[in-house]
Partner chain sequence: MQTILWIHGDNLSPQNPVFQAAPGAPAIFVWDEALLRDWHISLKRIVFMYECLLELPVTIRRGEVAREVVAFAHEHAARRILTADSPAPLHRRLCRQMSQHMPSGSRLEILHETSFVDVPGNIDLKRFSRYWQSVKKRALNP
Amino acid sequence: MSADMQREFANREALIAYLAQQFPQAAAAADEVPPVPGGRRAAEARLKQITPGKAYSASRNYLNGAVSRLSPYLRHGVLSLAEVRDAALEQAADPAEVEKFINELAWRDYWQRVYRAMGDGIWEDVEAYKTGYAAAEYAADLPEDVAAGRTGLACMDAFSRDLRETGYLHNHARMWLAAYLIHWRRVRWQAGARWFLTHLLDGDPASNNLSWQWVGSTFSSKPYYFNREALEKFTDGRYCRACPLYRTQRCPFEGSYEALAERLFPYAEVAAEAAPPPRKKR
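Present the coordinates for that one chain in the form predicted alone.
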C-alpha cells in the first residue's frame, strides 16, 4: 500500500477500483461494495435526518424502525459520540425524550472501554458458556451454507445476503443471526464475530465481539435466543410469509421459549451443578 494514497477520483467506480488494487486481500475476501457513502458531508446529512425521540423509542426494535444508521460514521471517527448526543439533545424539548437514544450511545462507549481494558482478550471467552455445553463442543468454523445464505431459512438467508451486500444489519437481525449460529448450529461465537467484521461497515471488535459473547452467554448470565413469534412480530412477517419451512410447520424457531430452551439447552441445569453426563455423538 502506498504511503501517500490518492484522494481525488473521477467517480465512485474509480475509487472502488483503486481501493481494490491497494487492498487486494480485502477485495479477495469480499467483492461486494456496500452503497453507503463515506465522508463528512454524508455523515452530516445523515445526522440531520435522525429522529431520536418518541419515534426511535417506539420503533427501534423493528427492522423498519426509526434507527439512525449513523454507526458506520461513528465506527470510523467521522462523527463523535458527543457530537451525535448533542444533535439529539438539540431536537428535544425535554432531555428525557431522547434518553433511550443516548443510552445506546453510552453502550457503544462502554464496549470501547471494556476493549481498552481487555485488549485482544475480547477474542477469548470471558466466562464459560451457560448453555450446558463446553466450548469444545462448538464447531470452530462458519458453515458454508450460512455464509452463502443457503440454509433454506428465509430470514437467516436474507440476513446473510444483506450483511454481504449492504454491510449493514439491524441490531435485532444481528442478534437473531448470532443466536441461530451459536445455539441452533452450535458454532463458536468467534467464527461469527470474524464473519461480521469481514462485512460490516460499522464492525469494530469492541461492540461486535462482546455482543456475540452476550448472545452466546460467555459475557452474560444466560444465552440469548428467540422464537418465530418474536421474529415475525419485529419483521412484520415478511420473512415468514416467504419461507417454505413456515408453511410446512418445520420452522426451527417455532415454539414457546420454554420449549425451545428444552431443545437447545437440555443440559444447562446439569452444567450449573456438575459436569454434564456423557452423550452420544451426533
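For comparison with the form predicted alone, kindly provide the form predicted in complex with its partner chain.
All you get below is the one chain by itself.
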C-alpha cells in the first residue's frame, strides 16, 4: 500500500512543484503546465459561456471560431455529454438551432461506443489504407522535426508548439497536422496518435485514435487531405503570411485538390478516378 498523496497546497505553483517532483519522468518529458484549470467549478464556468447556436455552426471551422473548449472536462467525465447537450438545448427555442453542436457531441458518444466494441483493437488499422500505399510503407516513428516544431512550415510548427505548450488544438488544426504527418510525411497514424495522447488535455484513446484513422483512411472510405488555400481561409492567413515557404513558392500544400491527390496518392484507385470532390469537413 502506498502513502496518501498531498491534498493541501498554498497555491497552484505549489501544486505544480509537488507534481513535478512526484512525477519526474512526466516533467522531464514535457514540463509545461495547463492553461486551463481542472475541476468541476472551472467546467461549470466554461459551460455557462458556450454559444452552441448560430455562432457555433457558422464559425466552428475557423481557428478563432466559437468552439466550446469543453473537451478536457468531457474527456475526464467532469461534465457528461448528456448535461452539456441539455445545457445547449436550454439556449434554443428549437433543437434545430443547436443541432450542429449536438452532432459534434454525438461524435464523442459514437467513438466511445466503437471503443467499447473494439477494445484495444483501436490501435490496429480497422481497415486497409485507401491511399494506394500499404501500412508497411509508412514510417513507424514520429519525425524529430515535427515533434520539435522545426519543419520550417509556419502552420505545422505552430500547431506542434501549441500542442506541447497548451495541450489543446482546434479540431481543424488536428486534422491538418494529422493529414500532414500521414499523407505528406508518410508516417503511420499510430505514431501521431501516441504523440497527441502525451500532450492533449482531452487525450482520449477512442476520439483520438479513431479520428487519426479517419484522416488516414483506415476507418473511412478515403483519405482526408487539405490544401493551402483552405488552411489560409480558416486561419485568416496568419500562418501563410509568416511562412518563408509560401513566399518562396515551396509550400507543399499549394495546389488544387486534384493536383494534390495525384501527387499524394498516385496509386490510389479513388485518386485515379476523374477529379474527386474535395473531402468535405465533418
